[in-house]
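We begin with a single chain expressed as structure tokens, specifically the form predicted on its own.
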Amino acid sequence: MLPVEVLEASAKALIDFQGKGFGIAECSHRGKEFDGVLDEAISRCRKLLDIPESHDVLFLQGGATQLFNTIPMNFLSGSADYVVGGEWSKKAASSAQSAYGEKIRIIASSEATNFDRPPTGWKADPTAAYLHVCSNETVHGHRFAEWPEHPNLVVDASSEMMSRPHPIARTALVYAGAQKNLGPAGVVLVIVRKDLYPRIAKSVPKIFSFQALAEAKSCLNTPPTFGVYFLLEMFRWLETQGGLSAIEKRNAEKASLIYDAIDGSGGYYKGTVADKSARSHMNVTFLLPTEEATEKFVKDAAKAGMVALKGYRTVGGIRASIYNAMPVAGARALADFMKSFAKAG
């Protein structure tokens, strides 16, 4: 879900940008109009996330999946540690291992318990090239309530980016595919610490080099201009909502409404996350007593105007994604529906 105000502003700019008679998607990425968009987007992103000057802000392509490969391509020296807590961190580690083998070490995994929690009790090697984690697992519905500590922390924050304040200053690299919580598919927000650049081998093609991309201000090749503009409108909207601290409070309220409906159902609904303190505030996942009940839940919810509730294929059940744009009223409507459905069942 995306904010209506952002959709409307972006649609207007798509037709006529700043009254110039042409749309933002028709601008040259080398022209002053788009350069202004980039400058403002970077500035507002820095302000929202309190990003220090030690880090660059990039708007890239290829999805978070491409970053699974380009991160070790740029910064792997010796070995790197990966924590696997769900579908996406597993894919990140597997993708890196396919190219770099034993240099990619999985130091913790919760796969043995069907990824029902973030891994616990692990300790990363502080001398590792980097520690990679996924901060919010969309498929399995859990998160790191606090991001781990490491001298070179790399975070896939795709599904929770800007849903709360993030400790960017103590990270080496943070990346997020926009299509989860920031905008349409096609753009990846990457925040990278500049002191990592000397690690990049000369053999790394420029199009995959974070340093080369930063020096070209994300315009080494033609960027997705409309997608970047959409991010700018989202950043503006987030500011009007009171910033990330205010958004965090709203997201917590939304999540609480649905989790209370799960916990108060007398066992009719069963949350898939074993550690309640690690429950995601973006993706609420739960199971019903039978597959038949699940199918009926999805159909009846759709009739009531609530869609895209079917759980991920590897998990099943229900997944309610309550990203930033979802209003509290939407979460309350789902919670009320859940209560009445369980009572009828």
Ligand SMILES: Cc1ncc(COP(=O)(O)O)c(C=O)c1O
Given for the second form:
Amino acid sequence: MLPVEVLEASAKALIDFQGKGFGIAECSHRGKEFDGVLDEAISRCRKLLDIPESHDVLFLQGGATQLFNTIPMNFLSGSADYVVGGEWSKKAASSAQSAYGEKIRIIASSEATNFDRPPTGWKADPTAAYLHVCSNETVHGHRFAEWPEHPNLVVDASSEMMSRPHPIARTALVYAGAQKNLGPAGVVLVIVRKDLYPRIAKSVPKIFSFQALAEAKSCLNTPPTFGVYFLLEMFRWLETQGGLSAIEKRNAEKASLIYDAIDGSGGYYKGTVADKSARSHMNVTFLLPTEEATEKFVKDAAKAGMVALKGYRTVGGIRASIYNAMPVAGARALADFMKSFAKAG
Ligand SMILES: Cc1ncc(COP(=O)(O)O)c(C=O)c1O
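Please give the corresponding structure for the form predicted in complex with this ligand, as opposed to the form predicted on its own shown earlier.
Below: every chain and molecule of the assembly, starting with the one above.
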């Protein structure tokens, strides 16, 4: 879900940008109009996330998947540590392993319990090139309540970016595919610490080099111009909502409405996450007693106007994605529906 105000403002700019008689997708990415959009997007992003000058802000293409391939290409030296807590961190680690073999060390995994929690009890090598984690596992519905500590922490924050304040200052690189919580598919937001650039080998093609991309202000080639504009509108909207601390509070309220409906159902619904303190505030996952009940739940919910609730195939059950734009009323409607469905079932 995306905020109606952001959708409307972006649609308007697509038709006519600031009354100029042309739309934002119709002007050059090297012209002053788009340059202004880019500057404002970078500066609002910096303000919202409190990004220090030590880090660059990039808007790239290729999605989060390209990012988890280009990160080792740029920054791997010696070995890198990966924590695998779900489908996405597993994909990141496997992809890096297929290119770099044993230099990519999986130091912890919760796969043995079907990724029902973030791995615990691990310790990363502080001298590793970096530690890679996925802060919110979209499929499995859990998160690191606190991002881990490492001198070179790399975070895939795709499904929770800007859902709460993030400790950017103590990260090496954070990336997020926009399509979950920020805007349309086609842009990935990257925040990268500049002191990593000397590690980039000359053999890395410029188009994949974070330094070259930063020096060209994300315009080494044509950036995803409309996507960047949409993100700018999203950043403006987030400010009107009171910034990330206010959003965090609202997201916690939404999540607890649904988790309370699970926990108060007398066992009818079962949360899929073993450790309650790691429950995601963005993707709420739970099971019903049978497949038939799950199918009926999805159908009846759709009739009541609540869609996209089917869980991912490896987890099953229900996944309610309650990204920033979902109002508290939406979460409450689902919680109420869950209560009456369980009563009738
Ligand atoms: C946490 C996470 N990482 C990575 C991805 C992959 O993103 P993309 O399709 O932009 O490559 C997703 C997509 O759902 C995701 O949720």
